[in-house]
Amino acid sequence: MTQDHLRTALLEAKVPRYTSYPPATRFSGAIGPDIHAGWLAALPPEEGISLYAHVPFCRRLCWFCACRTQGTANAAPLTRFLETLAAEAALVARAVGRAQKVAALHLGGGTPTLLTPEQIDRMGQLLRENFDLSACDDISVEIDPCELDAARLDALVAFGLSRASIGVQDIDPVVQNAIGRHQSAEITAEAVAGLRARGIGSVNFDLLYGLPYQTEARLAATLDAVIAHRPDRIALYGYAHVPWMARRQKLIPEDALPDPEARIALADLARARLIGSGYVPVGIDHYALPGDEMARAAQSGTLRRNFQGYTTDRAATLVALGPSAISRLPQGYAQNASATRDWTATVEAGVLPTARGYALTAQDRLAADAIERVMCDGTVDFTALGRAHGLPTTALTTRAATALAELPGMGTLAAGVLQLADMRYARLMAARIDPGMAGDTGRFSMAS
């Protein structure tokens, strides 16, 4: 074996991103509401948890996206969607036995910033009504430029918002095009202008690499502007062409996607570029400015890992709301109905809308708290892990080293403790220590 064998792994795998532990792909329709109610109740009344509300809407269907979204043309069909959140709130509350304590808040899409002012007031007033969101310091909300405006950030601002992530992707418009998401640079300069003129300490960029007719110097032109605002932090993510699960990627032409060696190409440019602009790499995709929260934490070793991807987040337990919305609670993950008119119809029947999770076994969460450290920190200490579980590492040990074999140059493991060499081996690693993913029969993205 030689280095060439890493990268033609790195080049061909096709792994999960592992969000979650185990894999979306394993879960199974066996957790029902019964199941995720008393996984509820017995949450500890001093527990703060994490707290998420899906808004599955979108004035426009961005082709890219693989995200359960649906468009409309107008507010309407929101208010319905608010009053059934109200309602799976009230049944979550209901299951708990009380207004759970909500360390932190997450708006996600869709489109959050779709809603009205006014119903932006109802989204906080709901969420108010079933959660003690009274120490709750840490409320971000995914926002589309296009999306916005005055009235609209004054309503955020009077939700709590202390964190905006800001939708860029790219700003060439023959990317745009080819995406289908047209965002001119003036409209996010001034998104980026009215949250800071309203206080926002904390803007997000999220962006893309890999999307059709994306070159290195229209990759290198978009983080120029980006940086030219000086985001606390940027998620850079790798587009995932899975048109098998997401029907709209199927408008993306496949012949114009970077190959595989452009698409390293890309990520190593924009990695150089942002640590040469002062960026401190966070995880496989993600930078933060050296004195941002994340990036602290990813120094420290406390960065997670869970389904918006990198978070300071220290919660044990995410409540999540809307459709197709995961929770992850200690004893395993409950999603909800995919499909907007389930979720509603089951609610609407007083009912959890949960279709189907995973029920952790102690095995898994072993394996679980050992692929999140490849993925935050690229390193494992095992015989570490094993003492906090009270479980032999020994299988898992066996794995790595095995990989290790396979592919040299991957990393090193000595005196029980794994390191990686380059942290874009982190998916190939934890995709080889994975216990499951032999018997894993989904399709996964780009290792790279």
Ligand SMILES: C[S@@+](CC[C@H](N)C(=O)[O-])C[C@H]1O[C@@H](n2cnc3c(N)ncnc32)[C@H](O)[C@@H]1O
Contents of the next structure:
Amino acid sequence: MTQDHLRTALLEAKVPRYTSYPPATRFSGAIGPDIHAGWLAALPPEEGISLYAHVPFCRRLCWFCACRTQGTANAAPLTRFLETLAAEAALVARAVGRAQKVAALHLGGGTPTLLTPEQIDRMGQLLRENFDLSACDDISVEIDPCELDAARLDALVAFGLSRASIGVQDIDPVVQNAIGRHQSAEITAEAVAGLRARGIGSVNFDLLYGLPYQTEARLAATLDAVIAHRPDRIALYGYAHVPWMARRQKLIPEDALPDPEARIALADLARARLIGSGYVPVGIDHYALPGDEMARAAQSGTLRRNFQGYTTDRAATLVALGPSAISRLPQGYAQNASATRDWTATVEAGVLPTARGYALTAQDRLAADAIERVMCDGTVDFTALGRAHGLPTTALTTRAATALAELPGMGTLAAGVLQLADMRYARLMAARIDPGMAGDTGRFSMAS
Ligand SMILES: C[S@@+](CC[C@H](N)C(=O)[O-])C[C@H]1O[C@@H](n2cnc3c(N)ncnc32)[C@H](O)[C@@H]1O
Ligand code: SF4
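Can I have the other form now, the form predicted in complex with this ligand, not the form predicted on its own?
After this comes the whole thing, all chains and molecules, with the earlier chain placed first.
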């Protein structure tokens, strides 16, 4: 076995992104509204939760996008959507038995900035009616700069916005043409200026590598343009080409996609450029300025991973509203009906729209913690983990040792501590120590 085996594994492996353990491919219909309601009822009254609202609409449907969203030409469907969201929030509050304290709130999608200023106000009102947001000082939103104006920005600030994430992907016109997303540099700059003028202190940019026609020169130009804005955080995701799940990706010219070797070269180039510009690498695909909370979390081993990627949010519970949204409770995961019409019909019938999920066992929690540390830090202290869970870690360490024996160069395991040689092996190692991977029938994206 040589380093070549490791490179081949990295080039060929298709593995989960581990934004949850177990991955959503292992959820089942065994978890429904009653079980979910029971989990919500057991929430400790003093616990500050994390709250997520999924807005599943976009004006444009970018061809690369694998997010759960649908197109709409106007704001009309959003009116019914918001009233259904209000009804779902009320169902959750009734199951909890009170307006639960919220420590962090995230609006994602889709495109939350499709909401008109009045609809943004309504969103704030419906959430405040059903949750206690009085101590929530972390409110973030995903922004499509093409769907933003001064009135929306003002409404978001009045809503309490503290952090914004802006979708950029790639600035090159040839790449933008091939992914069905046109966005001028001026539009992106206006969004950043509008946020900063209103005192929003934390701005993240989303970028992608591995896009069609993306060359090292094109990605370097995108990075230079992005770095010039000095965003606090940059998420540089590897483009996940999964047309069997995201059917609009069939419009992506596959013969123009960089091959796995080229993908790795793109990721390496970006990493060197971002580190050279003063950014701290965070996990497998994020970068942050040294003073940023995420950079500090990465350095102190307190980084967390959730459905949005990496986060500094430490809440044990994530309550998620909207079609396809996934809640994480101490007892397990509960996912809402994916189709907006199913979600709407269930909520309008007065029932929590839970369609699937997963009840965690003690062994699952142990594996989840180990995999989260691999994905966040690239290191796991199995002895400390076993002590914290009161469980043996022999099965996990044996799988890690086998992976290291089969793929030398991936890292070391000594005195019960696994240490990856490089964060690029994190998904590979996570899949190797994942006890359920062998039986998973999901088709995943490339590990590189
Ligand atoms: C839900 S989108 C929201 C962004 C917002 N609607 C916009 O367009 O600016 C969040 C991010 O997911 C990432 N994303 C979407 N599809 C992806 C894919 N196929 N592979 C990797 N990342 C993807 C993109 O970087 C995108 O900015
Ligand atoms: S990238 Fe944003 S705007 Fe484009 S389809 Fe996805 S969610 Fe919608």
